[in-house]
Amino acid sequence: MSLVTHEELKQPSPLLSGPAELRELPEWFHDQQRAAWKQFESLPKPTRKDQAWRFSNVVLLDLAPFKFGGTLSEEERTAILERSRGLDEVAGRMIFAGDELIERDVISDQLKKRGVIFQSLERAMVEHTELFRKHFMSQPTILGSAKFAALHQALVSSGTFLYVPRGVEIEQPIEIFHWLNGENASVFPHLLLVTDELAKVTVIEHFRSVNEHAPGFACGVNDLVAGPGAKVTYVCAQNWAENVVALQMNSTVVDHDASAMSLNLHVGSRYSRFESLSRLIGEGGRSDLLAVAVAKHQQEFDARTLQDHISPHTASDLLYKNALDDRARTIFGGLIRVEPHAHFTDAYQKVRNLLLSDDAEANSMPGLEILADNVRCTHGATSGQIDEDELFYLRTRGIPVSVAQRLIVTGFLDEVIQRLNHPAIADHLNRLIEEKFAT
């Protein structure tokens, strides 16, 4: 059953026949996901003309072959929740397949009786309407993916919902598995995580194939609301397949005095498109952008990002950084955007790409506009090869040119896991990164 059919389209609801009707979701929700496939409909499919995929490989977004995946075997259940474990400790842990929830590892009743909601989208959007509805995809789409937002937002059926109420600090990490199984099997995996005054929490996200060599398609969006004073750390490992083709879509809002950090891992599929809006809306807020990207063989990692700056006395820094190898390309499009009167901003934007052959491509866009007065803003973007004398300086020591390479290209991307400050999420990062140059 493919993603897109006229027969699906002559149904009294487009959803039908999707992931969706296993599962009694509230009519208005219903509605919304009709609205956003007639969207999905209109909107036209994207061409390297656009401005905003400018370099890239949109041959590669064919949904003809695409489905939806199927109802999971026990053993496969089984396989699954034994290799669903990146972090030793955590707060609670959530494992998806395709759009099904597998297990749920529930929080402590000291966190419950705090007012902590973590539960799946389905259950949230009936036991919390409200604010599911005021926060979940509240964010335009303006980095490029309307299209593909629309297709999720039609399609998405389950997902993890994640409140942490004010003055609430969740010391562990929360963990969120999301698995594709099967040939051209497709997900759309959805996190809605809201923090309210003075809340504290970190959430990592993994994204995970059970075959490395099966096609498939991933289209994911995150919801991060950093309510006033709040911190929030939010990760993305992802580690698909080498066949997947993936989209994944963020927005951040940063309240006043707020602060919100993003760290994504890029390692696996062929190709992966991800777009980050982060919008400081209160005075004082901070946002910190920070990704690594080890690109191998034919991959493309594709990455559009907009810092907003809306509020006066607001922060923002970028640091991204890409290893290629190969044929591997990697392009980045970054804007510094400052509102009229957010007076005394302070963003910076940093793109760095080492490159390891001659063959590999590195595109990379940043860009300012700026619409008030005294800010302090600056961007660049630089791209080279391994440093000769550092080569040559482990060389004399014995260390074999391979080993070598890899120990350069692991400091060079340590500097942006390192900013994180967590130590067993960093090790987990740095052993995704350790088995990538070992493929």
Contents of the next structure:
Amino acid sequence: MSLVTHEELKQPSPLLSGPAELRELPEWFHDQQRAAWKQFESLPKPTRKDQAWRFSNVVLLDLAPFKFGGTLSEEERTAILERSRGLDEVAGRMIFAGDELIERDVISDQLKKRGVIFQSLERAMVEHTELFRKHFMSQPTILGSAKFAALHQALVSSGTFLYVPRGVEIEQPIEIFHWLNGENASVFPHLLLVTDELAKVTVIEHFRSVNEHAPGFACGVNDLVAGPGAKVTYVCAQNWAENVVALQMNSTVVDHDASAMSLNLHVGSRYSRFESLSRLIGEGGRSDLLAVAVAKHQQEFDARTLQDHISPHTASDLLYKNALDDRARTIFGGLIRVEPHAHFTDAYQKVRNLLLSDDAEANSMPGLEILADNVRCTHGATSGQIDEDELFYLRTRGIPVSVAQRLIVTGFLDEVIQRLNHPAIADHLNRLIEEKFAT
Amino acid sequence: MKTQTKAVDINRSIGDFFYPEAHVRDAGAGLSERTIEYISDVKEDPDWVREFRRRGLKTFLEKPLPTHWASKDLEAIDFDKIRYYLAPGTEAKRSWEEVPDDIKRTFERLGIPEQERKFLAGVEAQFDSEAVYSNIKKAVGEQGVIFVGSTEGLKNYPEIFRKWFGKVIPIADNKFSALNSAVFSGGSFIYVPPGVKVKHPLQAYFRINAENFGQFERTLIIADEGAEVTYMEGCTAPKFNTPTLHSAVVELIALKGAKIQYITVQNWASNVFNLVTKRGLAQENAEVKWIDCNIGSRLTMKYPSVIMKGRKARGEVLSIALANDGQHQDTGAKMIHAADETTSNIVSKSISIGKGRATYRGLVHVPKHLKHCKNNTECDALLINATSRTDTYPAITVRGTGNAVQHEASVSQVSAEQIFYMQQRGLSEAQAMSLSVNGFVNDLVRQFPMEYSVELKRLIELEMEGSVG
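With the form predicted alone already on screen, would you show the form predicted in complex with the partner chain?
Everything in the complex follows now, all chains and molecules, and the chain you saw is the first one.
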């Protein structure tokens, strides 16, 4: 455990006061942070006129109230550890609260011996500088949130570094928790995952709040690298408190013959924007992008994706499903881009919205940009409601309306979750969905 | 892959010629208050039109170019070099014989009166800024159908014209609708009285003859309760060395139970900027249908729209776009559902050849508390060459339960197997390609009036020429 112990608890400072050197990080990294802060300050705030922010409720992105950098008391730490329950069997686990690593369950010696590196980001900066610098935020943020990616880089102070060497397959998932703690707190989660040739790994991230009513801000970036022939599965279970504003920018680079699968579940937050960039850079690469959202009350889920086919003979498949109730809104802005010469691309994109109330609103912008030929690209978007016949059928079997509705909605969403082909994770995600319906 | 296409028996340069200008009225280059005052003076505009133009100019100057989402190519338009009004200084002729010889020759070459003789119920031909010829068959006129130029319309029928003019597309709708509002001239005004079903299509032909010229026609079509009308427009221009601008505004109003069908075959020369705003309003049980074919122009930005304002109104856009080298067809459709049980359908097919780029941009909006609205959108794109490009950017907003919206798009190319099969049956590669492309658009083209489907197929064959090998 690499914990920094403090004599007394540090008080958080306003987020917009800029980077404070809270943790001891290498000087070159601090330099990058200062440059990133300048960039954050110079980039304009998003407006709805930007195509990348069309339909988004940008007024929710007021960062003035948020603070960062506080430390935990011993009681808080114990309580959070107690509540950090996810999967039963994992290969490794890290728990962060307020961007502080409070527990790390080390991976088995066997994996360690085979060269798997599982450590905090700040240690990796020092111990694996070259790998770190090669991949850390190396992909451009082109889906709209460049300003917030700069903010993340300026203020990130911890995170997870996971390296899986050539040919190593980690059977059990690696689990990461990020907790928001306190009124107007903010976190900047980061996962840097690099897999070498033919490696295999599954990572699940849990985003949670200690206090279910506290407003907060989360701004995360993940760099996922699937080496040649590697298999990477990334799952995100976003369950922030309902007053939280969250932005997450993920990039996945898929090398030749590699396959990457991601699934994002959204049940929490007031506003959650999730950008997924998937770049297929080698022949035979495949990327599956999945997402499930249950939006209620005033929640707004804003998903922006890019399936970027750079190399010929690559495949991608996107399936996003939203169930919307009350006054919830969802936005899907997706693009399949087939670069020149990326012939023989096979790309698919589908978004389906299930509207459960008269005040819910679903916005879909499925897009295609094709600059090569010999491609097969299809996309589809549907918006509808529960089929009255299905509901009627269930009622004739004696199932009350509310239960029948819930069954139909979970069935609708479960199709996506089953695509993971991982029963333990599927159970966990379905449980979160169940809890969400109970609220 | 070296087969040469057999020459198709159609004159490729049918629109690519021009006659020396003999304009009596010329507003000069550039746009200022003086330009629009000049146009108002020459056209003897009523005061309210003069005021409308002034507001148009003000809005145009205030609005930025929509380059945050649109093609940067728009910046190539030099608004100071464009001539905004050119006219021979005479009234539109009722008889073909009265039209000046050079203009007559232009339209004879394009086959206008010929088509009229065949079957059209009425024809209007616009040469640069003004209508040079306008005629309507006697029988149709006797039914009370009005078919005149927009200038004549606003002067002679102000009580109908003013009620609807600028109501479906307000001045400030976009920068180019504002520009049109400032300098509009020509275009058609059609009124079909209640219950009258115009059997044959009304037609307009738009022709740009002068270099550096901008054509800004304004069309207003009103179909009163239960009326039905089909309107067809064609456009050509010679290819000048400098870009030409065409920026029309077309407003359709279908009152209760009326039906309007609007057909466009756009074949501008490949240096025309074609930036057009087209929108229809459909009242209860009414239907507005746009058939939009874009073959020519350098950049077309056109998204025909239907606002379904009455219960059970219907909107439809059938669109075919063909983008060849140096062309960007940025087309699409907008469907605004504003009443219960409204239905809309969009079918878009695009073909990209060589370095051409075809873009579909669409909007479907189903606001709150509407019941039983339906939209179906299908976009298919065909890519012919490795350098061809196609994009699809739909935006769909649905609120509430009780509505069904679906969108589907696909991109493909002509399958090598199909070509091989046809070659085996003795067709050349080019013939096989042409046949495949025609097959791709066939189910749409079949819905067009016969004359147009023949014309369109030939135009497509022509564009396909030499694209393979």
